[in-house]
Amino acid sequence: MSKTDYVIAGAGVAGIEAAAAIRARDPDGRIMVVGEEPHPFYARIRLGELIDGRVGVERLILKKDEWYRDNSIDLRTGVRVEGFDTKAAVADLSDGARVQYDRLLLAVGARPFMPPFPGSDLPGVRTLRTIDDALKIKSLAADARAAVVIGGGLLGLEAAVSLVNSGLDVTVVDVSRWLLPRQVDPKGGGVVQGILEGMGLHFRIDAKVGSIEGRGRVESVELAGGESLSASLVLVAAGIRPEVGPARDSGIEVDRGIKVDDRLTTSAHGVFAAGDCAQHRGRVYGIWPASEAQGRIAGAVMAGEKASYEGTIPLNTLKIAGVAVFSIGDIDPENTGDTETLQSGHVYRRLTRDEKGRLKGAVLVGDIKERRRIIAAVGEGKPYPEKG
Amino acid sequence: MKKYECPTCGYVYDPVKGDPDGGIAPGTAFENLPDDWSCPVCGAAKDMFEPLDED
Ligand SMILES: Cc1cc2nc3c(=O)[nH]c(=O)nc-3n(C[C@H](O)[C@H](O)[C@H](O)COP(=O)(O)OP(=O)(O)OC[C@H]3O[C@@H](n4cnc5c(N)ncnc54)[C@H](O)[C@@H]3O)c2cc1C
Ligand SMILES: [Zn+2]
């Protein structure tokens, strides 16, 4: 059995940061990261740009071979940290290895969500969180002229406009009743819809999956309401569940995420988790900026140091297809109080205000340059655009 | 110079380390970034970037 200092499951953005927290804090501890994927840790979130070819492999890996010979990380790809036990503290991998730590991270991530639609199992259905998901979607849109798109959010909408790209005819699913109803209005919604209809998406809002068919692999999808869609490529894009099974087999406390406090601390003495995978104050934060977070707070943590995490704003500025959305506070979908729209081609701007006239929330689209004064005037709760 | 800060997934543009990767020299100020660059973390554009306010 070898030993280690700290063992890190999973290289994505919470295990690599965690680990770079560590390594500036500790010069001399063993610091091992174990990743599942065959690829060192890259920009996850580009993975819509490699799909049609904006990118190659090499432009997302976040970090060259000697960053990690540099700070002495001990980087094994392709190797899963298959389960662990967490009373003697050994890990054990999935190339036969057993690891004793001190410290153990879980930055496991989150895996996609594959609804039980009947047919979600024939060739041609895919979900998108890996470079090798990606590659595989590519490959497949070679050969595709349509596609279906299940799930309008960020990642759902990326994936589209990608697979517009590649040359395929392709029609978003959604259920809810306008697109990205978690971040934007109706009518801001409204507006992202026809920017992304421009582009030639086809879009079939307030509307329900029944089923996918196909003889052997995918040849349609078909519409609760009756209408058929037919697709060689079906996407689906229906949300992420946080790895939670090495956790709780070995009897960490989990709930929708793995639960930790706000020192990234887990139910098991020298266990802590990040990113994706966690769960903190009863949020599951799934995005970019939070796992950085975590990762970084976790990390000066296991190193030893009195660090706390808070909680990241969840402030919504998102990049769909190089459109630029932000949005903060209560933005009054229902319109019932005061608020004041403006929209010009591409561009909406949407604010809230109290009966007072204090800035509650706001929405913007297409051009997000306020949002700083925006985010202060929220915070502070004061009149927007302050009269002079 | 001045570093950038991302919106989108807060990758800091840092003029003395440049983005070697992306093409970019160490020392080249956020100025003098090509138009067509962008995050190297989320591929946001340049123009999405903001100053970021040291303290
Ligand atoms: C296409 C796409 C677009 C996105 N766009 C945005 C965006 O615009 N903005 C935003 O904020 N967020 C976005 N996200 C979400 C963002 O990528 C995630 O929040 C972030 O990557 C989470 O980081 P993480 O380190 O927690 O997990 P991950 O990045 O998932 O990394 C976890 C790693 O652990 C590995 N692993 C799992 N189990 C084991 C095991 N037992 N042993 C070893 N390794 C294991 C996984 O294979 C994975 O490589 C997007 C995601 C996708 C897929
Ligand atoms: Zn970015």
The other form holds:
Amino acid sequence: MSKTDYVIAGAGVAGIEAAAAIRARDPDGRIMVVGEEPHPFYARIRLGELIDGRVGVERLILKKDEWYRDNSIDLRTGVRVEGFDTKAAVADLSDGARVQYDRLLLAVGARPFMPPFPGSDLPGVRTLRTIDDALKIKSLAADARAAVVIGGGLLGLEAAVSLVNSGLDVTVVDVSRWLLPRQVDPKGGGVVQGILEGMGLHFRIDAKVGSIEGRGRVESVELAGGESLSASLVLVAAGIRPEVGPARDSGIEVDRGIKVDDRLTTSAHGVFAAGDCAQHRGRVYGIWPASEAQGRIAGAVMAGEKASYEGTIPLNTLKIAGVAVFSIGDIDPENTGDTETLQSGHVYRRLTRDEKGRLKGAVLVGDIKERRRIIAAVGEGKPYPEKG
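Having seen the form predicted in complex with the partner chain, please provide the structure of the form predicted on its own.
FYI, this one's just the chain on its own, none of its partners or other molecules.
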């Protein structure tokens, strides 16, 4: 059995930020990062660019081999932590190795959610979470004419644009009343939809999938309202579910995610959690900025620093088919408070203020040059634009 000071389960943004934070504070500690995928840390938000061939796999890799070598980090790809004994402080790896640790970070991320549609197991029905997923979808798209994307969030829209770029006729189906419901308000979602329709995408909004049909492989998506959408490729982008299995099986307290306190510690001594698998103050964020911050703070605490995570203001800066979208804070999609909107063609701006006139949220579509000033105003609790 080998001995390692720090074991990090997960080679995504949370795990790598933690490894960097540990090394900055502990130059001599032994760090092992275990990643289930065969690829090292990469830009997951750019997976759509693999589908239509805009980039190759190497362009997505964010930390090259020399970074791990220069920082004396033992990276194990294609390996996962299958279980761990919190009393003995031992982790069992899928390659048969057993590793004793002083500190363990669970940054194991999340799994794509596949709703229980009849026919969801047909060949040609896919989810998108990894590089290998994207490469498989690219291969399937080469022989497809029409595709249906189930889900009108960021991942679904980016993938839909990539499939259109690949020459497919693409329809996006979403159960929500507007696109990007986590990032923008209904009017902002309508602006985005209009832009994407101009690029050739079709939409069925506020629509439910009844079943996926086909003889031997997928042939159509049947909507609950009776409409049939022809498809030889179906991409389900219906959200994610935190990976809590190994933690739960080891007796660590879980809910929707692995429960952590402000120091990112779990209910087990010496075990931490960060990223898409972690639940902090009842919330699972599922966004890159929160995973980045949690990983950085977890690493600092693991290395002995007094640090705490106070939460992340929801902030998204997106680019879908060249269309810039930005949102921050409370966007008040149901218009329950003080809001100000302005639209000119495909440029949209919405500001949300509290009862004292302080900016608490914003949505920008098409033109995001105000982004930095808005971030500062929301973070500092100031009016925007300032009077005078």
